[in-house]
Amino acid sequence: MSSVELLPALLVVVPILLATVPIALGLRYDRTGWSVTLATTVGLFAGTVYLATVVYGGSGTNQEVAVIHELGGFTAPMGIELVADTLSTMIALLVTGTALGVLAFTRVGGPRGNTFYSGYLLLVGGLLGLTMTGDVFNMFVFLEIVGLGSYALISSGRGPEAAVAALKYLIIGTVGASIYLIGVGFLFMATGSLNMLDLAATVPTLEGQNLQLARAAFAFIFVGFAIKVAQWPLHSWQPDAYQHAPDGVTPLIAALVSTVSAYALARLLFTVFGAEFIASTPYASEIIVTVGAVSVVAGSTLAVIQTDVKRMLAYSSVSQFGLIVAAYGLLTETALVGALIHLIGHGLMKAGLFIAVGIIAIGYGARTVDAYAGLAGERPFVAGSMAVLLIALVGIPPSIGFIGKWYIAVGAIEAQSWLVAGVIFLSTMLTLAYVARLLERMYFTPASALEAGHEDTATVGHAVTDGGTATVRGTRVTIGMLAIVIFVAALAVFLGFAGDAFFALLEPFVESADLEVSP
């Protein structure tokens, strides 16, 4: 075994171990849990980087290129395996670099502690665990992880609401899991195997009772994954999580929980399924855009009401995921690759618009929409960071929010569905409402308008469940947090330019699910 072959595993056992160091040092030492951390985070996108050049690198079939750990040596199918390939190592790369880039923001702007950083790296450890797993049922296993990590994070908030919504987002998240462990385990009864390329090539074969036993499976794991990518109905537990969270978690959960759900996703219907199963099933493909239509009318319509910013990025989500998972259902190659350019774009500009909401939060002390009025004048740095960030989300060029949008209206167009093209165009409209009203209040709005909108400024020092101390307002914006959201705001208008970059990386994994059928 090539030492290339064992990073996959790697990267995600060495999080998942580490998380018990920050705790274990912690009895002895306050503050060493930042420390090992950051150490940790930078090794870990250092080797999805190199992992990268070598999966980039390969030339041939998605699967030729990917660089497959067996653990124990053992053999598929009855091993377990870890692949990292083009689009696994593209969603890695998002995950170990936001990772580092919200962990720079929590340095000054919290939650700190030793507790903290332990469910940081478990967080971390699952999310790489679920990115890369080969197999359906450690899929489900990286799932509890994912939320054991997240139900810590969100509940070490301020106030009792944190608790609420971490207990919220637990019942919610175990009912998903369950029912996706349902699924696979009729997808097992069905075919007797677990992993993935062993089901790729069994689930076309099947006939009679354990075709019916597929599709069984088949409706619990996209109602499983519908409640962790938080499609509506079934979205509630998101809004409570994300507005509650601390303001150094949200942008972590907001960005990488449920984009690598919704990768997962994906990765189940196009590799474990197929676009053939899905278009022989009836009605399959007409359900997966529905739910994703109407999540995304739903979600831009509710994100229009919300007064406060956090709640209404957060139905902003709601409704980028719909689209997301619309796209998944026209069975176009050119919409599949608008779909997966537009959970990067997306998983990128929420974190820099999150991380946005926390630096104002602490600087300026404004958490409503009112309360940004003057926001341009008073801080025109991270103000003019955030507005860039809101344009790209509308889908203005050039800026990834463009160029993920733009894909999945030609694949629609070439799928003949009306109805996601008026979609996409309603969403855009709604999504235009709620960032202008927001651009309103910050470069138009007086700003003696702001003053009875603000937080009192005495909130220093207040305890919080993790055993750090809240960020002092006013006080400690420093520099280095500014730098994060400006590079991510640029990053999201350079790759406004990566259309062709995003296509020929994506080409061997978009070729492998074979989306040359009629839907």
The other form holds:
Amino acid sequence: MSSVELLPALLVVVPILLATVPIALGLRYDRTGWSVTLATTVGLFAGTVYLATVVYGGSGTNQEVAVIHELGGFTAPMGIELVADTLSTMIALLVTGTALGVLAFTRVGGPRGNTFYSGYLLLVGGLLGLTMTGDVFNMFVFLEIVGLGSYALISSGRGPEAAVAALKYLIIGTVGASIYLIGVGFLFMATGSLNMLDLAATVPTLEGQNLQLARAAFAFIFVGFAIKVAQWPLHSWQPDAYQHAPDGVTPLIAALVSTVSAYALARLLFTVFGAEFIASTPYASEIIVTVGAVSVVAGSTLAVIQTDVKRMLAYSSVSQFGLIVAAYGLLTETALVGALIHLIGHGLMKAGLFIAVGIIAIGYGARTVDAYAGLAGERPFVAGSMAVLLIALVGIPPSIGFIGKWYIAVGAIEAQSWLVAGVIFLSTMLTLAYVARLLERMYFTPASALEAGHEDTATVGHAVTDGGTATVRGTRVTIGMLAIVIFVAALAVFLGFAGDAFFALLEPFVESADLEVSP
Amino acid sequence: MIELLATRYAYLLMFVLLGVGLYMTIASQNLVKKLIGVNLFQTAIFLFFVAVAYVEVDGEPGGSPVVPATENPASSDLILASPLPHVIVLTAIVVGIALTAVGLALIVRIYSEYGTLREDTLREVRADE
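I've shown you the form predicted alone. Could you give me the structure of the form predicted together with its partner chain?
Okay, now the whole complex, with that chain kicking things off.
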């Protein structure tokens, strides 16, 4: 086994094992957690970059360029595989890169403490496992590890509200993962296999009763993931979780947890079941498109009426993931590439936006849309970066938000799905509605006389309204934090020119998904 | 119908348990009972996997049965148990325990902060603040 083939296993095992180190060292030393986590995350990022050079350097089909690790030397289909193909490598890059950026923010922005960093490493390890696993049951285990990590991190907020939000997420998230497990059970009944590639070969040959079982499996798996990806009306855990999580945790969870779940859904839909199965199942494609489209409209509408900025961005996530799920249901190559680009772009933009929200809460004491008044005058750099990211979220070129939406729209027109084409237009309008509200406050509303001495009143007001969830005392905005946000904003614009590059990198995966069927 | 009950009772029981668990999770106002509901929901899935594990093989028993192969009275085929679902159930039980532990820890913290375990009271207390 060459050293590259060890890399997928190391990327999963190392963070999970090292998650115990901050707690163990914490018995003796107070503040080692951050250093351990930084060293690990830098190592993971370097490993992923090396993996990317190998995967994207190779030529051939998706299976030929993929780096595959067979755990314990048990060969597939009996053993469990970790697979880094063209798609999962890209998601792994997003996971490690974002984890590194958010970690830099938590250095000063908090929350601190060794147990927090243990949870952080556990979550990153779980996310990388979920990204690379090639086994449907193993995917359930990683889904639960990711869940456990997120519940722990959300509840690390100071106020009691965080615990309530985490418990709500725990109950709904566990039911979601369990429903997915029922789907795995049905799939196992139908095929007798758990390996994804083995399933991909078996599912098209199913007939009669076994085909019915596979369809039942499909239904359960889709509903389970609709909860994990936060599709309306199963999204109710998400706004509370995002709002009450500490400022250092929300960027990580908002950018990665639902994103990787949505990636896992794509993996199951297009690698395990395959486009032909979805197209031949009555109403499957229509249901996926409808669930996505309803989420877009409901999420955007709910976002417009929110007063808390974090909550508004959380509802915005519901609508953006609705767009991605609707694009999956279209079953065309262009829409799939668009969905995957939007997946990565949305992750980046939300990470940047939530870090900016954290900086503004620390430096300006503002959490509600109204309190953002006059921000641009006082904090031009944060306000500017946030404005760029918000405009990218609407999908105005050149930005990564634009190319994702553009490909999805082209795919919708190719598939002649006028519903989705209309919903994309409507969602852009609604996104603009809540983005414009925030931009108007930041740039055109002066900080009123009542709110002069902003820091004090806002902190007091916040402590009352928010239960003092994340008012971190003794923290300040550092140059490093600003640099992260500005870098993310620049990246979101720069990647707007990289549409063709994304297309070229993802081509082997999209070809292997074999979408040349008319739905 | 009788035949279905006699041969597929494990699957029927699974759906009954799923329903009871989900109903408890949604309808009970007590947070601990909600968590018990989630546990019941998961237990139903474990039962499902154990039931799935019985496979019939024509003639020779293949693989490595955990339960020794016995003859099926209905068709005189050999019945044996596939070990894979059992491994899955074991793993899922471990995952379930971890989740229950985290859930209970959160409930302890909610109780110490608000002094109640009931969801409706919790909502009132939070609305007052």
